[in-house]
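Only one chain comes next, encoded as structure tokens, the form predicted on its own.
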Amino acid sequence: MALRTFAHMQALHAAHPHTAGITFLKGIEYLEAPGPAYLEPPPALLRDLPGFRLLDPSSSDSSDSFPRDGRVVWGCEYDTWCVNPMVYCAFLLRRFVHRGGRVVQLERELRRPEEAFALPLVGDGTLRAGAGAGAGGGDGNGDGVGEVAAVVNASGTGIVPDPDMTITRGQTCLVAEDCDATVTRQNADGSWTFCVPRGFEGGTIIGGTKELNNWDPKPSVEVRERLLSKFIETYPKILGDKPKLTVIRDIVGRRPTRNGGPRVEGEVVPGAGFVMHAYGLGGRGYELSWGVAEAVVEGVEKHVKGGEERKL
């Protein structure tokens, strides 16, 4: 799924270079304690990604340089792409009401997916109090629209009974520096050193945490603290001629997580219909879009067609 989301972005940031809100850049990656399986050649997989090779930490080449505390063991580099969230999702909106879709802001909470088969629309997709048609087409008139075909349940927690489904906390600080790489540091102690920039003078942020079931919204200034020191040791490229970065703001996100990987798989609600799970993604959401929107759309194609159900 993430190869396939590289190849939709690759396509975008080709037909919309200053519109999609995508950068292209290169990807490091620093590992303290890398597996048996990154000491061995590269597998094909690896190899096969564009602008891979891996980083000689004894040579003289600075961009081969390896961070100065010593603990860095293991690196690479890939090309990659990043998203200005803002102004990408703006993109993603502009097209898809050009293409004749709609977005219906709703007056009450879905507490189930099959709710969603019987939602009261009228034509300019604002809610009607007391209508009885279903939430699909319409042809504008005012008058209830059609039957659903189908529903996707793209909600991140999934709004659906699920044992598997837990939450991973993580607080991130965007600075206003420009960062000329993504950079992935994995710890020996298991935490993270990461920077995401955001392009399109969006700054960049500087993570992370991964802190499974804690549901605490406030940021730790302290942990802001470290993560910005700890990103500094690995990259002070960042820096320039600044002696520190500009924080711009802290950020606390709670990322939908389900045990065992995310839910893409369609069912046939009894009295509603057919739904198109998507959900569980974690903190993986954009790195994974594109490949669960394929496998979406096969899943939902093969049932308005009739065909065989096929969990996906």
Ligand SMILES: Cc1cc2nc3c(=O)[nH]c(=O)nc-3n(C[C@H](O)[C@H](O)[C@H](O)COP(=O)(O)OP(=O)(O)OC[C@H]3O[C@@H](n4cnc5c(N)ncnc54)[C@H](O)[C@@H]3O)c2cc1C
Contents of the next structure:
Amino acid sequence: MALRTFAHMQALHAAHPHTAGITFLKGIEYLEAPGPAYLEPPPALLRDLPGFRLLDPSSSDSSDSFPRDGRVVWGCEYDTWCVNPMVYCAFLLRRFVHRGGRVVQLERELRRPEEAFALPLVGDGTLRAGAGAGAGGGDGNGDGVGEVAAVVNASGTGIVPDPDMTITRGQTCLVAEDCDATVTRQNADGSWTFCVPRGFEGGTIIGGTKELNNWDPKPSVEVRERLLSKFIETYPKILGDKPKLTVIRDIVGRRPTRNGGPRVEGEVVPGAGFVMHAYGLGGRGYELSWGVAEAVVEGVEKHVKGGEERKL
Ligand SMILES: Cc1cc2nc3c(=O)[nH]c(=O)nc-3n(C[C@H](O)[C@H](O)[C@H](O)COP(=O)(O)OP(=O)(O)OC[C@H]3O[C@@H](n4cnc5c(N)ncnc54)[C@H](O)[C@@H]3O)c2cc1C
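Hand over the structure of the form predicted together with this ligand; the form predicted on its own is what we had up.
Whole complex next, starting from this chain.
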């Protein structure tokens, strides 16, 4: 799915270099304690990436050098992409609407995906005025039921109580500086040091923590300082000739993590209809997005072809 997404990102970037919010740049990986899967030969998935090469710290080329603290023992680089989510998501939304998609904003949370079948949609797919306030949708006479051929449950955490779902808290920091590469360092103590340049004047995300099942919404200043200094130690080039990074804000987010991996599968819910689940993408929702989307389309088409043509 990541490779399918890579191909889509390449095509989108080529067709819309100034508006899609996608930047192609160097990806650099540094490992302090590489597991056997990383050691000779490097994993096929990595090896096949465009621009892949192992870094050789004994080379005189400065782009091969490892962080000066001497703890990194394995490194590689490859060509990859990053997005500025604000620009990219707005770009996707414009395309969706331009192609006839409609956006309905509910003033409540759905409790189960089945509720989406019962939303009182009018003929053009928009919500009937005043609808959406009651559980089960509207006036309870089933308006909309039967018009919807499939519901895609792309709710991040799944909506349906799923015992395998949890969250992974992530604290990161947005800084104003650009960076010429997206750098990821896996530290021997299990912590991570990374940067994700947003491009399009969006600054760079410096991260980050990965805390399973921690729901604390507040960022910690000490954690921010640790993340920034560890990143500067790893990739001092981000500073250019500045003495320090310019903090814009701290970010705390929750990655929708699922034990056993994402749930991407169809289910016929008795009394409701076909639900295509696509949730639990953890910290890789963007990286896997187009691969997941292809699987969703395949699942929905397979179902719809088996039944009468109805409104999606
Ligand atoms: C700190 C951090 C770092 C990350 N880094 C990366 C990274 O480097 N690469 C990467 O690919 N990803 C990264 N992610 C993960 C990425 O943000 C998620 O994987 C991605 O947002 C998941 O997308 P999604 O569309 O599946 O779910 P979401 O983005 O969670 O969207 C789900 C939508 O469903 C709606 N919804 C949910 N429940 C209900 C309900 N009951 N009723 C109505 N609406 C509902 C929500 O409001 C939301 O709009 C990171 C996340 C964090 C927090």
